[in-house]
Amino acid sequence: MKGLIVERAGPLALIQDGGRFGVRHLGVTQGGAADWVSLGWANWLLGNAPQAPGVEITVGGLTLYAEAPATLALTGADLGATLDDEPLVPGCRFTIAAGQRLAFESPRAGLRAYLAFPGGLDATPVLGSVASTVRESLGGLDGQGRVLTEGDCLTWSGGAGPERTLPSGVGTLPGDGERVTLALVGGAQIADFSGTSVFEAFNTAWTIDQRTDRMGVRLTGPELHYQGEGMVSEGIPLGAVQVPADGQPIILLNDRQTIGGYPRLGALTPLACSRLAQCQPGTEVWLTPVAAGQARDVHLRQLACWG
C-alpha cells in the first residue's frame, strides 16, 4: 500500500495515540501523545476520533515523501514545517500530492508537532494501543516501540471528513506572550512539606531543566523540604510532582515508571501536562493549586469540544 515514506528520520518521531490503559498493574506505563490536546485537535480537523494514531514529532528533523495524495492535519509546535519548501503553519488541514515532501526542521515555538492521517495510521495494537514506548519496546509500526527510521512507510485506511478549521484561540503554545501556569491538584503528602516550601511551590517561578523527556520534566528553583516519614512505593499518576532528596521537583509524564517512593506535592491536571509537553528547557512556569472537582470539569469541557 502506498503512503508516506520516511526519507529523513528525526531524533524522536513516534507513532502515538491516546495511550495504553488498564495495564499499570503489569508494570506497563501509559505512553500516548505527550500533548494529547494537540493530537486531539489534529484528529478533529480530519473528522477522526481524538485518540486516533498519528505521528508525534519532537524537535523536528523529519522528512516524509508522499507516494500518493492525501489530506493531513498538523497541530502543536512550530517546527519550521514546509511542503515542498513552502511554509506550513501548525493548526491546519492540508493536501499533499504524490511526489511532494513534507519536512520538519527545528523548534521555533513549542517542542512537539502532531501529524494526523485520515482515519488514523495503520498499526497493530499492543495491549490495546499502538502508542510507541521505546523504553518498554511496545507499540509503533513494528510493535517494538522503536522510533521512526529511514525507509518506514506510513499508511492509513480511512477517509478525511468534511473541511474544518480550528476554533479561535485553539493552538496557542506556552510562552506566546503570557505566563505559563500549570494547574496542580494537591496530593496526600502536601501537608508534610514545610509551610515555607508549600508557599514557595505556588508563589515562585520554576525553570524547566535540560533534563526533560517523555518520562518526566525536572524543575529548578527553591529547595522544597519534606518533613514526613519515609514512604512505601505507591502508584504514580500522570503529572505526579515528585520531590526527591535534593528538593527539586520532577513532573512525571506519559512514559513514567508505574510506582515510586518519593513524596509528592500532588499531580498536574492532564491539560497542564499537555501544556508542559510543549515547554522548552529554560522556560519559566508557575504552579497553581486547583480543586479536583474543578480540574475534572475543565477536562470534561475539553473532551466535549471534540464531540
The other form holds:
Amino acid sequence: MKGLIVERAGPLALIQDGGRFGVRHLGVTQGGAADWVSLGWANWLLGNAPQAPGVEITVGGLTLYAEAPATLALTGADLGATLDDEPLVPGCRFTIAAGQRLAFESPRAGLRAYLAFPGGLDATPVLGSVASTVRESLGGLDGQGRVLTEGDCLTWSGGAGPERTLPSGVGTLPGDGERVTLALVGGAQIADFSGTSVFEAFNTAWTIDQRTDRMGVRLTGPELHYQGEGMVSEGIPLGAVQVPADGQPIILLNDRQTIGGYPRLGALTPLACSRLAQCQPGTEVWLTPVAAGQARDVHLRQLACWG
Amino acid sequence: MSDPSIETVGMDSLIVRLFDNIDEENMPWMLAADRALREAFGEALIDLVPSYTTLLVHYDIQRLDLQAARARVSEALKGLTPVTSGEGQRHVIPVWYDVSVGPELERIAERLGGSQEDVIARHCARDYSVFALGFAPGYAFMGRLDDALATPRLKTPRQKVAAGSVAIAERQTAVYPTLSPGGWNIVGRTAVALFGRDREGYSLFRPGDKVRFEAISREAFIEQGGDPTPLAERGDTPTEAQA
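Could the form predicted in complex with its partner chain be given as well, to go with the form predicted alone?
Below is the whole assembly, all chains and molecules, this chain first.
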C-alpha cells in the first residue's frame, strides 16, 4: 500500500490520538497527543474527528517521502518544516505530490508539531486507542508502542474534507516574549502547603527544567514546603502538580503513572497542559489559579470550535 | 469506614477518600464503592482509578459539571454494602526462587537471620490481597507481607527488571508484568503472564483478588515457558529511605 515512507526517523515521532481511556484502573497510562489542541486543529483542517490519529513530531529530525499524493495538515511547533526544501509554516493544510519530501529540522518555536492525514492515520487500536506508549509497549503502527522508524509506511483510508483555513490566532504558538500563563485548578493537598509556598506557587516565574518528557515536566524555582503527613498512593489526574521532597514541582502529563504518593497543589487544566507541552527547557511560565467551573467553560468552548 | 470525603483534584476529576491507612479490611468497602461509582456515573465516567484508600473519578465534563459530579458521588456512597470477601478471584502463582533470578533472596535472608529457604517458606505461607494496580499495566500491589520479610526498596532502582520477577518492598509484594525499571527487591521469577491485550479484562490480577505463591523447581519453571536468564544487574545496598 502506498503512503508516506519514513526516510529519517528523528528522535521521537509517535502516532497519537486523544488517548487511551477506560483502562487506567489496570495501571495503563492515558497517553495521547501532549498538545491535543494542535492535533485537534490539524484534524479540523482536513474535516476529521478532532482526535483522529496523527503523528506527533517532537523536536524534529523526521523526513517523510511521499509515494502517493496527499492532502495533509500541519500545526503546533515550528520545527523548520520544508516541502522539497520550500519552507512550510505550521497552521496550514497543504498537498504533497508523489516523489516529494516533507522534512522537519529543529525547533524554532515550540517542541511538538502535529501532522494530520485524510480521515486519520491507519493503525489498529490497542485497548481502545492507537496512542503510542513506548514504556508500556502499546499502540502505534505495530501495536507495540514503538517510535516511528526508518522504513515505516504511513497510510490512511479517508478523504480530506472541503478546503479550510484556520481562524486567526489558533493552531499556532504564541510569539516570543509572550508570557506563558498556565491555569491551575487548586485542590488535592494544597491546604497542607505553607501559606508562603502557596503564595510563591502563583507569584513566581517558574523555569522549565531540562528533565521534561511525555510523563512530566519539572519546574525549578523557590522550594515549596508541604506540611502534611506522608501520603498513601492515589490516582493522578492529567496536569497534576506534584511536589516531591526537594520542593520543586513536577507537572504530570499524558504518559504519567496512574497512581502516586506525592502531595499535589491541584492540576493544570487540559488546555494548560497542551500549552506546557510546547514549552522548551528554559522557558519561564506562571501558574494562575482558576475555578473548576470556569476551566470547564473554557474547555467546552475549545471543543465547540471543532463542532 | 469513616465519613468519606470528596475532594476536587482537577478540572474533571474528584478523589473519593474512604480511609486514611493501608489495610486489608478496606478492600470490601473499596470494591463496593468502585461498583457503586461505576453504576452512578455510567456513560459519564471516563476513568475510575481505585488505590489503597481512595478512588479517582475522572468524569466527562461534556455531560456533567462539578456540582453534578459531586452529587453523583454522594448518591453512590449512600447505603454502601461491603462486598464480601471470596468474590475476588484466587490465584496460585508458581515461582522459581533462586538467587540467579532473585538476587535479593540473600539480603532478605540475612535481615531475617535465616536461610533462603526460610524466606521462601514465609513468602509462600500466606494469601496476599491485591490492594491496587499501578506503576505499569497489570502491576499489582499486594500485602501484607510477613513483618520479618519487610525490606526497604533499593537505593538506586535497576534499569531492567525481567518480566515475571517476584518482588518485595516494605510490607508489600508484587510481580513485574513486563521488562521495566524497578526498585523493589527481587526474590524469584514466574512464567505466568500477568497482562495481555488478548486476555479477557487484560490483567490477571484485580483489586480484591487473593494471591498465593508456590515454590517450584528450575525445571518446572522452564517447562512452564519461563526464561531462566539471570538478572543482569546486581541490586545495590538497600536504604531506609523510600525509593
